[in-house]
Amino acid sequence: MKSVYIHIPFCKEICSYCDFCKMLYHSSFVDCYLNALEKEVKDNYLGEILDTIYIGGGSPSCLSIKQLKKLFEITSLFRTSPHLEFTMEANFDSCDEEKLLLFKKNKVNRLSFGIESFEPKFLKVMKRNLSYEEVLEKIKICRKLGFDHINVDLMYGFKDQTLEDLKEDLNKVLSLSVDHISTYSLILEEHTELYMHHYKRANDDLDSKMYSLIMKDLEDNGFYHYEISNFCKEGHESKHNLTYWNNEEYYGFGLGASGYIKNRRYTNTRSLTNYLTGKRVLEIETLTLEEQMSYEMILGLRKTRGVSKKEFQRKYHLTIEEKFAIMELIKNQLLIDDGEYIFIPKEKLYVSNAILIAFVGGNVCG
C-alpha cells in the first residue's frame, strides 16, 4: 500500500456536466465532514510509508484558510517517502496566493486545475467561468511558489465544436507551459444537467479526429503519451494515476472515494447524512485471482506502454499467453506483442474501448 486518495465533494459551484460525487459548499457541512474524514483515517490509515497523496472533488480549493488547516491536519497523519508525490485539484477562481502558499508549506508539490476549455460558448454549457489571461497569470504565480509539477485538464467534443475551435484551445493549453496535459471527450453521464436537457455531443467521426489532432499537437510540442487520456513531459507522469493503472492497491477516504485493498474493491457511500454517521462503505467486492488477473489486463492496456509480460508472470505465476486466449487480438493487430510489453496500437488508441471488451468477451485459456 503506497496511496491515498481523499475526497472533498464541495464546489461553489456545479458543473454541468459533472457526475463526480459533489454538492454545494456549505461551512457547517465541511466542518462536519472533515471530522468524520478525520475519524475515517484514523480507523483505517495502517501506518504504511506512502509514496503519493491525491485530494481531489469536487473542489477541494474552495474550502476557507481554516478549513484547509484541518485538512492538512488530517494528511499529517501519515507517514509519507522523501519522495512523496502529493496532488491537489483546484479551481483558479478559488485558489489565491495564500492557499497555495498553504499548499506548499503542507508538501503538496503537484496540481491538478481543470480548464476545460477557453471558448466562451463552451464554458457557458458548462456553466465554468474562466479567463485566459486569469489562467496564465496564476500558473505564473504557481511556479513563482515553487510548483513544479501542473497539470491541466482539457476537455472536446462539444457540440458545434470545430478542429478550429479545438486547436485554438491546444495553444493556449500549450502556451502555458504545464507539464502534464489530461484530455477527455466529454461524456453525456445520467443525472447530469446536460444529460437532462438531452445536449448533443459531437458525432463520433469528429471526435476521433479531434482525439487524432490531439495526439499530434501534443506529441508534436514534446508530451509523452503515456495513457489513453494523459500527456506529459518527460518525468511527470501521475505517480499516483500509474497506481491505478498498475493495478496496485490503494486507499480510498471520503464521500463516495474508491479504494482497493487486499484484494478487495470499496466503494463508499455517496450520502452525506451516512458517511456523518459512519456507516461508510457502500459495496465491497472481493476478487478471485482470476479477476485480479483481468483487471491486471483492463487497467494495465490503458497506458500507451502497456502491460509487462515479465511482471504480469512476476506476480501470477503464469504468462500472458497462458492465461488469456488474445492470439486472435494480437492476428487482428488490436494488440501487438513486442517481446516485452502487449500493448493496444497507437492509430487503435481511440477505439480502445472496444478492444477491452473484446478482450474481456474473448476465452480464457485456464
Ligand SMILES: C[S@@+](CC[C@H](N)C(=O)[O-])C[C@H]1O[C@@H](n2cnc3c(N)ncnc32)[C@H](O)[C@@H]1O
Given for the second form:
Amino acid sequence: MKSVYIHIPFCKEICSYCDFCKMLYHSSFVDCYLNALEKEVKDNYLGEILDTIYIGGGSPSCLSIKQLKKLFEITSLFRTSPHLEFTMEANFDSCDEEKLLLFKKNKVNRLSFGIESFEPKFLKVMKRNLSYEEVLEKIKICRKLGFDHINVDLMYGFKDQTLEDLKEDLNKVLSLSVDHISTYSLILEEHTELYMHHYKRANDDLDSKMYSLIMKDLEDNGFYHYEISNFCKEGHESKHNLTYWNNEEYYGFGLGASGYIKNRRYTNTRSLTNYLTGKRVLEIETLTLEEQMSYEMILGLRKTRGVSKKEFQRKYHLTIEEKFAIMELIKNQLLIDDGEYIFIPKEKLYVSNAILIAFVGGNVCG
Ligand SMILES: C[S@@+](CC[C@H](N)C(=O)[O-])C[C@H]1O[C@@H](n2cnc3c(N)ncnc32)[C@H](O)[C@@H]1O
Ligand code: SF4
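Same protein, different form: I have the form predicted on its own, so give me the form predicted in complex with this ligand.
First the chain shown before, then all remaining chains and molecules of the complex.
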C-alpha cells in the first residue's frame, strides 16, 4: 500500500459533459464534508508510508483558504516517503498565488489543470470559461513558485471540430511548456446536459484521425506516449496513475472514491447524506485470482510499454501465455511479444478497448 486518492466533489460551476461525482460548492457542505473525510481517513489509514497522494475532484482548488488548510491537516496524517508525488487537481479560475503557495507549503509538488480547449465555441458547449492569456499567466506563477510537474487535460471530438481546430489547441497547449498532457475524446455520458440535449460528437472516422494527430504532434514535440491517453516529457510520468495501471493497491477516500486494498475493490457512496452519516462504502468486490490476473492485463496493456512478463510470473506464479490464450492476438498483430513485455502496438491503440475486452471474464483463458 503506497498510494492515496482523495476526492473533493465540489465545483463552482457544473460543466455540460461531466459525469464525475460532483456538486455545486456550498461552504457549509464543504465544512461538514471535510470533517467526515477526516474521520474516514482516521478510521482506515493504517500508517503505511506513501509514495503518492492525489487530490482530485470536482475542483479541489475551489475550496476556501480555511478549508484547504483543513484538507492539509488531513493529509498531514499520512506518513510520506521522501520521493512523494503529491498531485492536486486545480482549475485556473479558482487558483490564485495564495492558494498555490499553500499547496507548496503542504508538500504538493504536481498540479493538474483542466484546459479542455481554448476555442471559445467549444468552451461555450462545455460551459467553461478560460482564456489563453489567463492560462499563460497562471502557469508562469506556478513556475515561479517552483512547481515543475504540471499536467493539463485536453478534450477533443466536439461537433464540427476540425483537425485544424485541434491543431490550434495542440499548438497552444505545447506553447505552455508543461511536462504532462492527458487527452480525452469527448464521451457523452448519460445524465449530463450534453447527453440530454442530444449533442452529436465527431464521427468515429474523424475521432480516430484526431487521435493520430495528437500522437504525432505530441511525439514530434518530445512527448513520450506512455499510456493510451497520456503523454509526458522524459521522467514525468504520473507515478500515481501508474499505481492504477500497474494494478497496485491504493486507498480511495471521499465521496464516490474507489480503492483497492488486500484484493478487494471498493467504491464509496455518491450520496452526501450517507457519506456524512458514516455509511461510506457502497460496493465491495473481493477479487478471485482469475480476476486479479484479468485486471493485471486490462490495466497493464493501457501502458504503451505493456505488461512485464517477468513481473506477471512473479505475482501469479504462472506465465501470461499459460494463463491467457494470446497467440491469436499476437498472430493478428493486435499484441506484440518482445520477449520482455506484452504490449499493444501504437497503430492499434485506437482500438485498444476491443483488444482489452478479450481479457474480461477470462475470454482468452488458456
Ligand atoms: C476529474 S475531471 C476534472 C478536473 C477539473 N475539475 C476540471 O474540470 O478542470 C478530469 C478530466 O476528465 C476529462 N473529462 C471529464 N468528463 C469527460 C467526458 N465526458 N468526456 C471526456 N473527457 C472528460 C476532462 O478532461 C477533465 O479535465
Ligand atoms: S469537469 Fe471538472 S469543473 Fe467541470 S463539473 Fe466536472 S469536475 Fe467540476
